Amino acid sequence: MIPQYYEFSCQVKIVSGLKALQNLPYEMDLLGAHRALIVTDQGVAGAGLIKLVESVFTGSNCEIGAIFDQTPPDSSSKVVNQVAKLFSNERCDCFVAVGGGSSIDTAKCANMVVTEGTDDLLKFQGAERLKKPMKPFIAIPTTAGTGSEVTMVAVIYDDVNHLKLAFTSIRLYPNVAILDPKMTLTMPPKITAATAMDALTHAVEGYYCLQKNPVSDAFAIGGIKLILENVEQCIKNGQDENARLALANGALLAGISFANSMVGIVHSIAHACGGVARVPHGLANSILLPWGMENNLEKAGAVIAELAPYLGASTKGSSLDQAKACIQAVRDLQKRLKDLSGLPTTLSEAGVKKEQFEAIAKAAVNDGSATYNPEDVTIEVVMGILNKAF
């Protein structure tokens, strides 16, 4: 059914291909920027990927002003302020994030701090609190999962209250997303699996959550198709550039989808697991996805059933039968990925302890993603899912 009203936006220029990274100086020049601050992490730098980025500036009129390579897996406002200070001290004029979701989100938030002239990031928590035009920003993902390169959302860890805080604004969209498979070739099998499941969760939740619309649906379906067709090949042969590029595009399509449709209970619990138990976000989503789908069978079962052909599930029987087949298809995928990469399939395997459940549940019901879930998200519902997924 077409919603009576919806909005859709994706303001990101997408540059995708086997040599897409070479376009970086050109894209900077188009944005009127010539001195970049590279925001990345030690893993990306240690894998030699920053050297690849540095090499494309040879002979151009653009340069790297500074490199920040200390982004942690769960970035904080303290780290954001360090990046913003480096940007100003080194007279940079644009941000280039090279990494996964944490590096991209750190650059987004540092851009907020620089643009707004403040060191108090937390006052911009929530939706559409930004009023000023942002500095030019280019995202180069090194994982195929978060979709942050095409979303208007940033998530930062509050290390005082042990929560993940969301910032949402149309101004947070990067100007350009560059997808180059050589930037993802160094991902080990387990991270490849976890980030792909993160992307699949974006697409599946985005397809049935309350803000879904025909445009976001199309991106979700496209994302599911590319993810499922390529994730296992990327795990078996990480050097397959064509499969890597296809998976990166699948994650991007899923990102465009959920940036507009939003996500639900899987993400609200995953955010809470990350904040309380420090479970990596993609891994938490991977474990929780079938349980979140099951939770929404009563109100969204008919919609979930529509995904059967794309998830490789049975299309026989009633819509409820097909929805349940979709959930089983996800569980079958979980098992295959565990066999291939060792990806955990339970919260206990991910290091969550039962004594953390209450804190996780309290954080989950207050997470913004819970707002968009078809079924009500209560403490009791979350506790039930945690026990099942344990």
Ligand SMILES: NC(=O)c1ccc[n+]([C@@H]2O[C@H](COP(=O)([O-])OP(=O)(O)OC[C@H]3O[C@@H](n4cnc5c(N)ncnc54)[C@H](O)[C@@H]3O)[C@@H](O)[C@H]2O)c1
Second form
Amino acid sequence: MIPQYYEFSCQVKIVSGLKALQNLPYEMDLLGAHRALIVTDQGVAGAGLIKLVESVFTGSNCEIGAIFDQTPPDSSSKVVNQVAKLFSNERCDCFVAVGGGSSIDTAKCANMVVTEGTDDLLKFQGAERLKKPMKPFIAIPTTAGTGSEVTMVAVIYDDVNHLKLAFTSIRLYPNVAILDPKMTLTMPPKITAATAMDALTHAVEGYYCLQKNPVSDAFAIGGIKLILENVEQCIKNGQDENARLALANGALLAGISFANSMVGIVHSIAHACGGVARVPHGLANSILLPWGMENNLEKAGAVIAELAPYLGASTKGSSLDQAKACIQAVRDLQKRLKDLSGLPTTLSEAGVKKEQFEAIAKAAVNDGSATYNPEDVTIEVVMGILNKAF
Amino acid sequence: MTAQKSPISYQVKKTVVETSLLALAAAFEIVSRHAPEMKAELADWEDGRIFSLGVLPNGPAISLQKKGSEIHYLGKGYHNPKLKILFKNLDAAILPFTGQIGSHIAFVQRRAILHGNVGEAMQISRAMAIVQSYLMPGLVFSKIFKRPPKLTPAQLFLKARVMATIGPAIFMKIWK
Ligand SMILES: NC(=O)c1ccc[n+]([C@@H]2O[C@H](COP(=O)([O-])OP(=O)(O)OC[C@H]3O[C@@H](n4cnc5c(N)ncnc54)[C@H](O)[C@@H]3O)[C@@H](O)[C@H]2O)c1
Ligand SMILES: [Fe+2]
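Same protein, the form predicted together with this ligand this time rather than the form predicted on its own?
First the chain shown before, then all remaining chains and molecules of the complex.
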């Protein structure tokens, strides 16, 4: 069914494939930039990936101005200001984010701070607050999960109120996303599984949430297919470049989908679990996805049922039967990923305490994703899911 | 030749939106004074919070403030609000104000955007839903709510009171 009204955009040049990383200086040059600030974290640098990035500048007319490798899992505006300061002090002219969602989003936020000439990022909360053209931005994802390399979204942590804060603006799109399988080969199995489940959640929630549209649907289905065909192989053989590249493309498609259709209750509770109990984003989504789908059976069961062939679920019976089979297919996948990588399947295994439920529920109903969920997201509904997922 | 937007239809739309905003403001004041579910929602808001609803780029707007356990109308325009809910144009605003779509759908369809903290906007959006349950006819509930509320006798009584007092309340706000 065609929605009454929708908007769609994705303004990112995608450079994907073997040795795609070598194109970094060329892409910088095309953007009129020659001195990069690399934003990354200790895990990515420790895996030797920044060395790979440094090596591609040899013989080019571009250089690295500075490297910030201290991005924490949940960046706050303090970290963002540090990155912005380094950018200005080292006279850099573009951002190159190398890492997962944490590094990419930190760099996106630092770009806001530099461009708007402020140190109060929080002033820009909400949608479309940015009016000035941003500095050139290239994203090189090293996880296959968030899709931040193709989204207009940046998420950071408010360490005072223990909440995730969201910024959206068409100016937050990276100019270029470089997907090189070499950059994800070093991802450990558990992180591979968790981040892939984040991507799957983007595609599945993106497919049934309220702003779904024919364009985002196409990306969601393409994403689901690539993610499911490759996630287990990436865990079994982390060095399989073809599977890694395909999974990265699956996450990218899912990212384009959800940035337009938005996500729902799974993400609102996952953000709350991240804020209150510090559960990694992908892991929280992985645990909550089947419960979130179940929560929407009444309102969106027929839409969820359409995913049966792509999720490897039975296409027999009523649409409710098929929707339930989809949920079971996700549960089966969870179990296989647990066997392969040790990825937890319950909130208790993920370290959440029952005493935290109330704070999580309060944060979840105040998370923007709740708006896009077909079913109403209330404290009672969230508490119900938390208890079941415990 | 492209058709020019009729100034009359523009004025009509502007008047509809202006009146709807004043009705919302008036209903916010009455409901926050009497409805326990609204008081419960407001309990978590910091005192003094100012928020505005308006139409871009220079359309009608109102500002409201939480004072104590109630919402007060501050006047037309933007009174230094902490948070703004902005409709992209008059048509975008008319849809939710006339019960054709829910206010959450205005955000979902990106006809409205937020300037400010998302968590606080979610609180405001829940408060607006409570106000709408008193302001809108039950007939449109299934269109504007994900889960249409079933009003209790006490709530129906308050709804009748809102209906009886909203006219004069809007009138009093026209010049504020
Ligand atoms: N902007 C968006 O559109 C969007 C969407 C979803 C999530 N997010 C945000 O993204 C963040 C999560 O990002 P993430 O899941 O990509 O994880 P992450 O960036 O936090 O990385 C997780 C861990 O994996 C390590 N790692 C990453 N790549 C590696 C590699 N190739 N080899 C070895 N180690 C590697 C990192 O060092 C880190 O320790 C959250 O803050 C979430 O809120 C943003
Ligand atoms: Fe996500």
